[in-house]
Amino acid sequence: MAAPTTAQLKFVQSLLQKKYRSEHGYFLVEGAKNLQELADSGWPVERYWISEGFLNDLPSARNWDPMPEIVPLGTLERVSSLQNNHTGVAVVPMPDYGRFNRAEGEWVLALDQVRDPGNLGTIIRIADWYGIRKIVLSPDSVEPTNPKVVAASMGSFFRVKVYEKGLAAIFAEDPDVVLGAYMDGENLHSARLPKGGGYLLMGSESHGISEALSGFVTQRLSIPRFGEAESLNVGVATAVILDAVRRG
């Protein structure tokens, strides 16, 4: 076990901040589940730092590429966004998905002003569950490579492409079907939903869908409420509507 150099430590620590992730072109992956998903994904990896205990629990990690470096637990705690990280971190290059396009018949999830990293990570995981392979995220949302987003995705980050794009421009180019989630929309339980693909547009819990995007919505949907809660978490609402879309 060898302690990383001061320069290595400073570099990995810097990736906890958006400014340096953008500057260096790398981000962090943390925690046992995400590290295993990363190793299986074929995504390029700059380096793995893992604990001796994690390697003892998962000897197959010796076969990862590149081979993990064993570092002290204190090092992992210094470079991690997690409250307790006894497993490891990986440094990986930012994704480059190229130009966004929606294939014929494909459903794409569009997110407007989703700023909570836990919510975005959960939505990426939900998208993965329902076979949604692309998300378009408004630029005023949380950064998708925020460590808390990646951690909350539980490995789904490596299967779902997240594009940061101006949603109005995308809808203007591809205006076919845009389902929008609203408090006063058509009852989801009785609505006739299209089968040929399109976009599901979800807004933030605080502000909903931006007025600038409302004109692109071809069908406004609402999840019927039976109790007294004021609103649903955006991740929960996304799952409910995606389930209806997939069954529709």
Contents of the next structure:
Number of protein chains: 2
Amino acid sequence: MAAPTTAQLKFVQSLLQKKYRSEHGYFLVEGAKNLQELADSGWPVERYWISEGFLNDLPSARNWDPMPEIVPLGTLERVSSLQNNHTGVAVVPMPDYGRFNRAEGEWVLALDQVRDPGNLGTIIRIADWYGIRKIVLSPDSVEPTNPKVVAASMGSFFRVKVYEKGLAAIFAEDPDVVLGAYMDGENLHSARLPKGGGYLLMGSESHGISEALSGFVTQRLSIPRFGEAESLNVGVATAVILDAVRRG
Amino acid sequence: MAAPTTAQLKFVQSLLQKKYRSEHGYFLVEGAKNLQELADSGWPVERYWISEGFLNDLPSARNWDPMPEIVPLGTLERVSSLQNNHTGVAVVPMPDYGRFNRAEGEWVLALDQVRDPGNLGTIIRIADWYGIRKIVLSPDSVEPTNPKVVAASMGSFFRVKVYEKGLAAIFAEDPDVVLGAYMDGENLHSARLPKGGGYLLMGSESHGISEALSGFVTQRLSIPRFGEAESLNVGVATAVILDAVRRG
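Can you swap the form predicted on its own for the form predicted in complex with a further copy of the same chain?
Time for the whole complex; same chain goes first.
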């Protein structure tokens, strides 16, 4: 084990901040499940730092490309957004997904002002479960390479493309089917949902879908409530509606 | 504003720990939404400590019973499980729900080894949305009056009764309908679900439903997967299955 140089440590640490991620063009991947999925994904990786304990648990990590460097636990803690990181961290070049387009028949998830990194990560994982390959995210949302987003996605970050783009421009070009989640829409259980693909638009945790976007919504949906909770978490609501969309 | 005495502060602070909650018979409620729901719930409250800012935002809090005491923000931070608590905290006697029983036709949620407090809080909120009034929780789960559970429930804690009780004993007495969530069960979208009530059993985040309980399951269900994520979070899965149960 060789402790990283101060310059290396400072560089990796700087990627905890959005400003330096965009300046350097790299982001961080943390935790056992995410590292394993990253290694399996074929994504280019700049550097793996892992603990000795993690390598003992997963000796095959020696075969990852590039080969992981063993670092002290204290180093991992200083470059991690997690409360405890006993496994490792990877430095990964920012993905470039190119220009967004929706394929014929494809369902795309559109997120308006989702601000909580844990929520966005959970939604990426849910999208991956339901076979959604692309998310468009309004630019006033949490930044998708925030380490907490990547961590909460449990590896799904490497399979779902997240595009940051103004949603009004997207809907204006491709307006046929925009399902929107509201508190007072049509009952999801009895609604006839379109089969040919389109967008599912979910609003922010606290304010729902913004006025400016509501004009593009072609079908307003609500998850029927049988009790008294005021709302569902945006990730939970996304899963319930995607499940209904896939149920057809 | 009068700063609380050291003895008061130590008492409230001690309730962050399970040991002292059960010793003293009180638990903590934190955050604006939860305090408001608590005040509206009719539950007995021992003490409210709130910030001056919160009272300015919500002057009607003056009418809560007992009347809230204004405390410095520094005090709130010392008695809170939240990273930031700018609103307040309440000290509440532990509820006593008496003996658990399931009413004719009632759906009850059964949780096996749910260890993450955020997950349990989210599940309580989901149960409340879907009109589930009772949860039975295996004794090796997170303790339900953990302040993070209560906080994550967003006020639903005061409407959903959580019983800690061995699940095998419950199912042995009332065995007719125990739906269980598995990775390899019947497709939820095509399954015929019973209409007369029963239990929905959800397993732990990492190990699923334990062997000892699987013998009681009368119908094994799976949420169909259309993509590649390995699993869904236990809260998300609970919502999708409860939605299907209520869809009928």
